[in-house]
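Have a look below at one chain only, the form predicted on its own, in structure tokens format.
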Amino acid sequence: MAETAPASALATPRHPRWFGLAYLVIFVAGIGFFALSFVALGILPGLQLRQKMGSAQADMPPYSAAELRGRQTYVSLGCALCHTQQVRFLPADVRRWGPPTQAWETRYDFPQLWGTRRIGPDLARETGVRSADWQLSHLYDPQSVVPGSAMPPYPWLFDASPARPSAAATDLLAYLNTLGRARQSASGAALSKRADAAMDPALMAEIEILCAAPFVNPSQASLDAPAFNDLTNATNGPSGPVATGRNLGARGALLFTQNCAGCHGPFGDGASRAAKGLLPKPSNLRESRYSTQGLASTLWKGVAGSSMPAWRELKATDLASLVMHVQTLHTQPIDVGNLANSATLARGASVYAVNCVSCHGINGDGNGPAAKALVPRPADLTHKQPDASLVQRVLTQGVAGTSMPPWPGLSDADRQAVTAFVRSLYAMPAGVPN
């Protein structure tokens, strides 16, 4: 008869009260810390994030209707995919768009457009640096005014013409106008220090002395702008362009080519794709012999109420190598200290008392009684001199998008006197024979 196992044998092992315990805390832990992870890092920060957008530094309206519609254009024609909205803390994107992107500028986007890729230029400070014929010509044809430029064209946005757009390019106009409209109303406001003090001192130091206002958009032009500097140095420098012993010509003619060939041509005439959507129409650099210091102040400040913005975001050598480029487009012999008789340079100067004094200045500099009240300002005469046959065709003309009105009621003789008075205006530099 076979032997019986012990009872105590086949029954089941019993595992200590504690190993149970174990699994319990085990998975009450687990709970307790995705509860404590959600709300650590997901609802804190996001109460965090709505006080700081809700503590808004200037007065913020709400979209409107159009620009709401704008932002719907913007998102279905995927701009959002190479366009970002938002200046990082890191010194290179505040030389170029301004101070950092922060929350309360952001309170009425949902979702935020941050985007994550730059193929194209960050938009975050896009409102005031564009004129609207020139955002309308790049919607419509963006190799016209950005030579290179990977953007596609919108055409269907439009009737044929940049000149003529339909709502939807209007309605994203109106949307790209305000992009950077709220940190432009608080361009005072200080960056937080609550919210930066994990940033690294010497880099938040650097911020600083960049973002020290009053703070302009390198790219935007302004009136009130000091005159051309360093770059290095954000508030002073040298009144002009530096290392002018250097051969900079093939470097101004690349930059020329990169930069400014897409409204001026790609020989500086004037002619180009873009000029038949824009106004004033961009300047036919040939036609005029311009100062360096003009060309320097031009490139610097760029010229408000036209589609010529400014270009202080590149180094101080390369707007000298630009400069020298452009000097060197025009090609007619200099003729100042010879250009007229002094009975028709009298009789130039009585007619440009009466009729060009209140704008162009008495010494044609531009700054008359009323030219503080144009937009675009009157031409400075005395760094640039345009040739005879332009003179003749402004007067007979004007030039349209300015103030600058044709001239009918001038006789001949008076039109050949103020062109050669208006020519003489021009300073020639010292050292450069008459």
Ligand code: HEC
The other form holds:
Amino acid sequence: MAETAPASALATPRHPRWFGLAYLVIFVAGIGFFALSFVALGILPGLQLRQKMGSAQADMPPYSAAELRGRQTYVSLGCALCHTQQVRFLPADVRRWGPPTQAWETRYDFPQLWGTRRIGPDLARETGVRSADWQLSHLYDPQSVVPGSAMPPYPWLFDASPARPSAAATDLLAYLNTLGRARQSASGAALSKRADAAMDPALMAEIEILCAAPFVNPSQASLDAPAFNDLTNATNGPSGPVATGRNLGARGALLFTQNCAGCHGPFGDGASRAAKGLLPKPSNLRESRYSTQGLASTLWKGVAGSSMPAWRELKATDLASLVMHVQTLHTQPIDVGNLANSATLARGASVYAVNCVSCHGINGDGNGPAAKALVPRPADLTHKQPDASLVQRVLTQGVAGTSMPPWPGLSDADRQAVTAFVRSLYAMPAGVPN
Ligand code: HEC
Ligand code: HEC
Ligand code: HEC
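For comparison with the form predicted on its own, provide the form predicted in complex with this ligand.
Full assembly next; the chain just shown is listed first.
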């Protein structure tokens, strides 16, 4: 009898009835939360992104077959390991590459190549920044055009010369030329919406101000670069032209080695590693006398239609020191004012008027009526005085890679005369500082 304890004492404590289903409840809640976060974090943003990408740009040009092959090559060679394709919401990025990247710009990219790591510069807006001969020479041998570049060479994409690219190299180039294309074809509405409400308003305001100005990549050769820096003040600064001049000269030589020697050669004579892949060839800077203003303008704008980049990223004093250095390269004695007798000049003027004026312009500034359609533009002979031997050579051979033709029809006397005349144009218009 003693074994039969009262049932109430022995029974397990009483629990609410649903407690027995706790496992089930937890299971369902777990699934529920998983599903909820999957929708909130995975699906909704994806839908939102698709909506943004889809509505912004209906007329974005799709990739061609060659461009898609180039994209494959870009991926397989690991270019994305060093290059991002995403201009971030940061003033430093916007200054260098323009307005921040928006989602729709990479609408046709899957997976996107936005990237996370920059060893080289961002490439989201690479189209138009560099000429084709620059890009190919750069792929073949980056250090030839950018001395000291950390980018590896890809010579197997070529048949032993940057001038003979394989199909893979031209496809890759085609792909590089798509980067930023979406933006160029975009409408104002798509471009104006830049940020979400979540952005820091102060940062946003700064970026808006930067974006309000027209943007051109500072390395991109441009016929009308946004604002031209007058360097005359930098060369003749308050500390006195002589003292400053000497420092600038040494700095100029260094900067030339770091930036220019790859193409123009260590001595500026155009004999360089890069020259074989570039057309037009880098100029021999020793064969002409250049005015300060002309050089400043060339460095600021680059030479559109050639591989010669613009150097707007350099400080004004650095540009001034480069200008000084380039001017020391020309060693021929200066003979302005004693060029030829007036009969020769008169004859030269008439040869010039018949043959050269349409491109080089009445006063030789390169703004003849035909000039607007030509890149590179005709030489501005008021700011550049080629040696007589150079003019003679140009008249015999023309300038390959430009619209400057050879003139086999000119008599010897006409050549001599037009050479003298062309050289007399240097700094002729009154008031042009040399
Ligand atoms: C090891 C890192 C690295 C890899 C890999 C790499 N690059 Fe670069 N790239 C750089 C660096 C550094 C620069 C900047 C110096 C220069 O211009 O050479 C650069 C510059 C460039 C530029 C010039 C951008 C401009 O306008 O100034 C282009 C275009 C470019 N790379 C394309 C490519 C392509 C295409 C590939 C793949 C085939 C590639 N890069 C692979 C590091 C790399
Ligand atoms: C990627 C190769 C490349 C680099 C780098 C380069 N240049 Fe050039 N440069 C050229 C080419 C090509 C031309 C010739 C364009 C032509 O014939 O119209 C040229 C033209 C010039 C001219 C105009 C010459 C003339 O006779 O009108 C000057 C001046 C000049 N470069 C200076 C420089 C300086 C200074 C640097 C360095 C800061 C530099 N270049 C870097 C390729 C280059
Ligand atoms: C169809 C247009 C055109 C005509 C016509 C023309 N030129 Fe040129 N010329 C050019 C262009 C473009 C350049 C720039 C080449 C360059 O950027 O390297 C140039 C450059 C030059 C140069 C500088 C070459 C150098 O390498 O520094 C000289 C000198 C010259 N021309 C003389 C003449 C003379 C003289 C005539 C007439 C007999 C003439 N040109 C007719 C377009 C023309």
